Every structure is written in C-alpha cells, then in structure tokens.
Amino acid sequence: MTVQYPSTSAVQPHALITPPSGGPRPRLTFLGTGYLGATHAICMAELGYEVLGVDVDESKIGKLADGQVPFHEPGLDELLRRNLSTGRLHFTTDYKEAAEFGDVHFICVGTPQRPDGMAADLSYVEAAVTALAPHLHRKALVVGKSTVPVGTADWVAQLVARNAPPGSEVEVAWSPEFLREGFAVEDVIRPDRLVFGVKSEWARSMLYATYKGVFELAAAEDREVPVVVTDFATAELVKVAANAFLATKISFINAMAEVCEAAGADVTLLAKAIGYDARIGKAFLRAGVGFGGGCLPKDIRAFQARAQELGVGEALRFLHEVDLINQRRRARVLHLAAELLGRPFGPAGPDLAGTRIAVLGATFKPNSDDVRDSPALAVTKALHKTGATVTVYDPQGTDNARRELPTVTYVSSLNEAVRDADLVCVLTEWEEFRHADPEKLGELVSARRVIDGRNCLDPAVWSAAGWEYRGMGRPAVGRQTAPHTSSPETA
C-alpha cells in the first residue's frame, strides 16, 4: 500500500499515458445516474472531461439530458446546465455507445439490503458490468465507485473477463466513494482523499490521468489530495470501515444521551467537553434521533452479513448494538411526546388521539431530499400511528416523503405546520427550523411544547418564550425556568 501527495509536477508523467480512445484526456462514463453516478458525471464536466451518464431509467436520462436533476444536492442543477452547454457532458441508455466513447468506466448503481437478510444486493451492479462488457471491444479500465462487500471487485473481474470480447484486454479497479449528501459536488471536485484498488500500473495510471482535473485545481489552491494506492480488498473496505466508524461514534452519543437522561446530566455539555480531547474530536458526537439515509444503515448491516460470511462475525458483533441505539432512539421521541402530552405510555405505546403534531423535517439530515430510512419519516410514521394528527413540512423532501409515507398531512410552510399544533417536534435541522422564532411560532401554535429531535435549538430561548423543551438526553426544560446555557454545537 502507497500513499501518495501528487503535486502538479508528479501528476505529469501519469497524465502522459494516452488512453484508449486516443484523446488528451480519458473519456469517463458514469454507470448509473442515482445520486451517486450523477453526482460524479456533472462534476468531472466540470472540470474539463469529456463525459457520458448511462442508466436503463429512460425517464431519468430525459430529466438529466433536459438539465433537470432528479434529486435536491446544492449547486448541482447550474453544474449541470452549464457542461450540458459545452457539449462535455452527455446522457444515453445505450450501454454500446457507453462502450465505445469511454476509456473509464465507473460502476455507480445502488447495492440496496437484500429483502431476505443484511446483505447487499449486487443484482444492479451485476446488470450493468453484463451490460457493458460484451461492447468493449479495446482496452478499458473498469472502476467500481459503488459500495460493495469485500470480495466483489474480483468477482466483477471474473464477470468482465467472462462477458468481454476476447483480446480486449478490459481491466479492473476499484476506487470508492465518499460524497456527504448536501456537500457532494465539494467532495468530488475537492475529495480529502481517494482511494485506487489496483492489479497494475497500467490502471494506476489511468487513474491518476482520470483524476489530473481534480489535482491540478489541488495545486492551484495550494492543496493536496492524499492518495491511497493498494489491493482490491482494502479500497472495498475503507468505505464500509468509515461508515461503521460514523455510525458507532454516532450510536455512542446516543448510548450516552440515554444514560444522561437517566442521570438528570445532559448530553449537549457532555459532547462539548469529550469533544475538546484530540483524540475523539467534536464531529459526529451531537445525541438526536440518530443517523439514516441510504448509506450508513444498510451499509453496517451488510458490513456484518459479510463478516459472517467470511468468518469474522464476531469482530463486528458491536455493529448490531450499534444498529439497536440508532432504532431506540427514534423511539423516544414518542415516550417525551406523551409526557409532553400527559397522556400515559401503555405497552403499545401512548394514545395521542385528538392531538395535533407539527413534525418539522422529513428528510434524514438537512440539505437534502433524501427520505431513505430517515430516523424523521421513522418517527413521523411512529406518531401517525399513536392517532394523533400530524403535519409535516420540509423544505426540500415533501414529495419523496409523500411517496413514502402518504398517510399524513404535509404542508408547505413551516407556519401553517405548527397553526394550532399542541406539539411541534423538529426531526431534521433544517436552518430554517434552527434560527426559527419561537415568539412567533409561539402565536400560532395551540400549545407551547416542543421536542428539539436534533438538538438544534436553543432551550433557553424557547423556554424563555414560554415553550416547555425536551430535547434528546438533556434535561427538561419548562417555560421561564431555564437558565442560559450554550447552544449545542454541531457535527
């Protein structure tokens, strides 16, 4: 394994290999146009790259080739109008002309949960390389940016050697990703690290030459991109090592949220003098209702189910008390709204009819519309079922919430979510629910309670505002009582 620091005057002699295709720079194709392959596709046009977005979804090839994006990620939707007008950038579902324009070929399909246990369903990944590899008919490197169970970059090699026309010297890497929804199109263009899994020198260097766009910038802004070159089986894990390490780092503030409320301490302090220690640091140590979205749930459990497989499963044992925190903690918000409520907590839970509840934020974390496994449609859904009425407003994910859960109300501003609410509950920190005034919501609600899912808020603000606070692991706050205390820092 080498770790390497590419200067603009190291990036040269891999930028002089010519590939296949002929041209001054690799042709990239970006297999799959979810968040993830059209994500990197937009942005390796932007910086300079001549590149083809390919997916079997013709409606999703229309919106992209129309300059729509079909999902929230700021800053992508000018990224994208801008290269489709330079003629950099392309969309197709002809997995032959993918074959013949790109040199680069990178797998982004999504690997799902398996319906029938924690493992990642590889049946996309599986179609796509199928599909490619009968097309390539020259010398072309085939990356996996996917998340994937260890093993899978030689298995798709064993696929690509099966499927491609013989002679065409088709080879493998595998350099994973690391985008952060809301932060995307800074984590390609700027990525504090990348990862190449490779078999040869050849697929090194088209790696480098793939990736001169992104160190050149590097080199103007007096950066550096820390570049990790080593064996398939180490780039496959370094994304589902990381995701394992967020989410238990995660769970761990959780764990000890439940702890403080059990102490009368408070979790928020807590965090913020753990946090000062180097050797923890601060990010990620926030307690709420715990973590979701399309990556970190599905990706510890199919990080176990692996483990399992290979014989290890004990080593990664912690993962499913990781997974249980994260599932509690979506729980308890229902226990704060019957108190809140003075309605007692039976063994089904709290009966919370005739109430009416304000859920602000439906996505799995702001500056995004993702909804999959969103610890705030968990608890939306969580509370609908207690019989209360509930109202929900996001300002970017009503309508992939709608589809998942369309049972409850949504609305399209936050003012007429919390209008005579007798509870509003904040599931997602949007900024706009952040530095919203709880004076003026305060006029509109029914009654003057509040539970912080994220701990977004200032208690002693809305205290002071007569609401009655509850936040995740902090002590009760009621109206006019509390006294000042810093605002929770974030992750």
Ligand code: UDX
Contents of the next structure:
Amino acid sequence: MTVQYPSTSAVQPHALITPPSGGPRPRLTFLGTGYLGATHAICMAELGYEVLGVDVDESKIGKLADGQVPFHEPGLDELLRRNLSTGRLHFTTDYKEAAEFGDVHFICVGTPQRPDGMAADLSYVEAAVTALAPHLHRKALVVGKSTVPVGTADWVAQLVARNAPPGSEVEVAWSPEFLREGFAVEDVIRPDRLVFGVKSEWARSMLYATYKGVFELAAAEDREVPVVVTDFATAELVKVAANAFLATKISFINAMAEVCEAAGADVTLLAKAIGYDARIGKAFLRAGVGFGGGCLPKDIRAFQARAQELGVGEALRFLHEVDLINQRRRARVLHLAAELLGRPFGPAGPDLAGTRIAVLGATFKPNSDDVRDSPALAVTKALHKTGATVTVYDPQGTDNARRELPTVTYVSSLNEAVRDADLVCVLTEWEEFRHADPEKLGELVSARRVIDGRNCLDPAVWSAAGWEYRGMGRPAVGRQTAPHTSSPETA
Ligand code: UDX
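Having gone through the form predicted alone, I am curious about the other one (the form predicted together with the named molecule); can you provide its structure?
What follows is the whole complex; the chain from before opens it.
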C-alpha cells in the first residue's frame, strides 16, 4: 500500500468504500462521552450518521440518553435532543454492543496529566481499547482522537492486535481533533482541516467515507476542507504542536505585557500593531491572566515529557518558560490587588484581611462551564488565601467552581457579587461583564476599583465613571494617574 503524504485533497469519490456493516455510510461509535466524544457523537449524528456514544460512567450516559448535555456548550443541547428523536443517536455503557454496531470506533477518552509528573496518563485509552477489542469479530477501524504522546497510535495498534479475536482484521488510524470549547459544534461540523494518520489505503478510504458528511456540507457552502494524510507519528504530533504554538503565542504576548508594565507601555495597542503583520496575525494575542482549560496546560507539559523520553528535551525547553510566564500572570493580579487596596506585599504575599473582593468569572474562558486549570479560579483561590472575603459570580461555571474551591462564596448575579466590594476583579471575559455599566455597578460597590484580568473593559469609560482601573500590561488609569487616552483593545 502507498500512503500519500502530505496531501491536501478534498473528498475523493473513488476512495469511498462500503463499510463492513454493509450500509451506505459507516456506523460510528465514540468511546468516551466527555467534551470531545459527546460533542463529536452529537455532531456526526446531525450530519446524518448512525452513532453510538459509549462510556463507563452510567450517570453520564443516562443524562445524554435523556437529552441532557452534561456540560455547557452553546447549541449542543438542541442538537442532542433533535438527533435522539431521529433515532440516529444512541448511548450505551456496553462495549460489546459498540463492537457489534460500529464500523469506525473513535477513541475520545481523556488523557490527563499524570499525578506523578508532567506526562500524559494513558490508562483510559488502554481501558477503552482493551474493553472494545475482544468483541471486534469483523473488520473495523479504531481511530484515535484523544491528544496523546507521539508513539501512542503504534501502541494502540499492538493492543488491538493482542486483544481482538484472531482474523478480525481490525485496523488503527489517528485523526486528531482541534475543537475549541464554546465553538465546538462549529469546529466539528465545519473543521478548518482534517488530519488522517493512516497505514493503509483501506483506513484512508474509511476516513474519507466517515467524513463524507463534512465534505458534502463544505461543498454545499462552496468551501473546501483540506485533508492532510500522514503517518501515525505526524498525526499525533500535529495536535500537540498546534497547542504548543497557541500556548506560546499567548505567553509571548503575556511576556510583552510584563515588559509593558515595566516600561509604561500598553500591550493591547502593541498586540494590535504587530497583529496587522499577516505573518504574525492578530489571533491569540490577548494578554491577560493567561491560558487554562483541559488542553493547553497539560498538553505542553506532556509534550515536554515525551520529548525528554525521545532524547530531544532541549528542543522543547522553551515550553517550560511558556508555562512559567503563564503562571506569573496569575500572581500579577495579587500585586495589583495589594497596590489598589493600599496593602503591603510581603514575602508570603499580600495581607488583604478585612477587604471584600468581588471576582467576576471562574471558568477558563467564556461560553464554557469548564474550570479545569482555570486562571480565574487559581487567582480566586490565591485572593482567598490573603484573608480577603471573596465573592464569586460566573454565568455558567458556579457548580464546577464550587466543587473545586468550596471555601469562597458564590452568588447568582453580577450585582450581588459587587455589592459593598472594595475591589472588583474581572477574570473571565463573559459578555455580561464586558458590557456591564460601570456607572450602575459603581453605585453598588464600596469603592470603585477594578482589575481587568482579561483586558476586556474600556479603561476610558470605567475611569470616566470614577473607577481606578488596572489592566494587564497596560498603564494604570484613574485616580492619581494620568488619564488613558488610547482606545481600548477589547477581546
Ligand atoms: C484549545 C485549542 O484552541 C483547541 O484547538 C484544542 O483542540 C483544545 O485546546 P480550548 O481549550 O477550548 O481549545 O481553548 P482556547 O480557546 O484555545 O483558549 C485556551 C486558553 O487560552 C483560555 O484560557 C483563553 O482564555 C486563553 N487565551 C486565548 C488567552 O489568554 N489569550 C488569547 O489570546 C487566546
């Protein structure tokens, strides 16, 4: 067989083949119905495929089967209910049922950071593959989607070969996923590219058949979805390289924010100016409290760990700096809080006892209820440790945040959070906060002081309403400082 790479061809009709189940389109299973698997399962059903979502967590499967998405993702609830009612989408905890149903089985389980180091924990991948493989009595394609260290696909192929019944001819492929929380439906249905890591023509053709719905939608909208066909290792690396690049871009602008703070410059204008250069681009240059979430932080650490194993740790040493810059931005908020509240910053941090701080935002980014490695929540925890009374409001993330950090007070509205506050900290750029009226909020607080941890407010408008404003990497605005004259760069 010949693997063609790199290739950026659109759908190739000659490559479409009959799936082992004999139907017109392959039947798909998604092993793991967390963020990645559930979103994918629902969206592929929406594109007309027969889909089975599989998970060992009965309560999660129960909720999904009942029409409830267990996390917040705009638009997904409606798609879930619609596709359950068409009968195309089902959920199960039974791997045997999954094996009998599917032509293509997507591995979508989590690969979290190991508790004992930086590397990825592959135990869920192993569990899913060894639970499925013994039941695969006919030809099928097992496709990895989870983010994994390079070399995992070969290991999965060995696991399958060892555990599948003799003669079942199961093949493995790797097709990483680039979906962003908050835009996940769009990212699955209208991906900007697909990557197929394959070892045979059959696997390649099955992947084309699997994504036929995506190609058809693109053609109907006069778009093309580029496909890059690669070997296993390249497909695995594409995902971690993409996330490492994005993390680096964010830490780059946050490093510039540090310099701007020392030099009295404004990083938002700097980002705007360098972003006009098409080689740099304006995306992912928003300085603030840094990146978090279930992907970027753990992926850059696992990538470093894997590079060390491969003897090329030095090549990724910069990612350690990227991580450190990211952590330092969280600490910056404490310095600003001490400064605004007129408290000294000792070796153990500031003593903010007796002050009341309103925190707006707990999730790692807006339009999500995800608080994994959230900068907002980490800063909240640190503020709480200073002795301040911290009150948090987040439009979607309160339940998850309370589980992570039960010691602070959570309220259910913006107004409640800021009432009598000595300081307001905006740590996630929810629309509700970006468009809050500083005049009205000013009537509720005990002192008009705000830290804009996401540079999402207009300093001129807030200072005009009498607020002392501190952004990230931008000049202080408000009392005792010269007024800020530039227009703000909001996210
Ligand atoms: C990321 C990748 O973007 C996606 O391709 C991959 O599949 C999964 O990981 P996600 O974790 O949903 O997606 O979030 P993303 O939008 O990338 O943001 C990550 C973090 O970076 C957030 O905390 C966000 O607030 C922060 N960020 C992003 C910045 O601080 N500045 C920016 O300019 C952009």
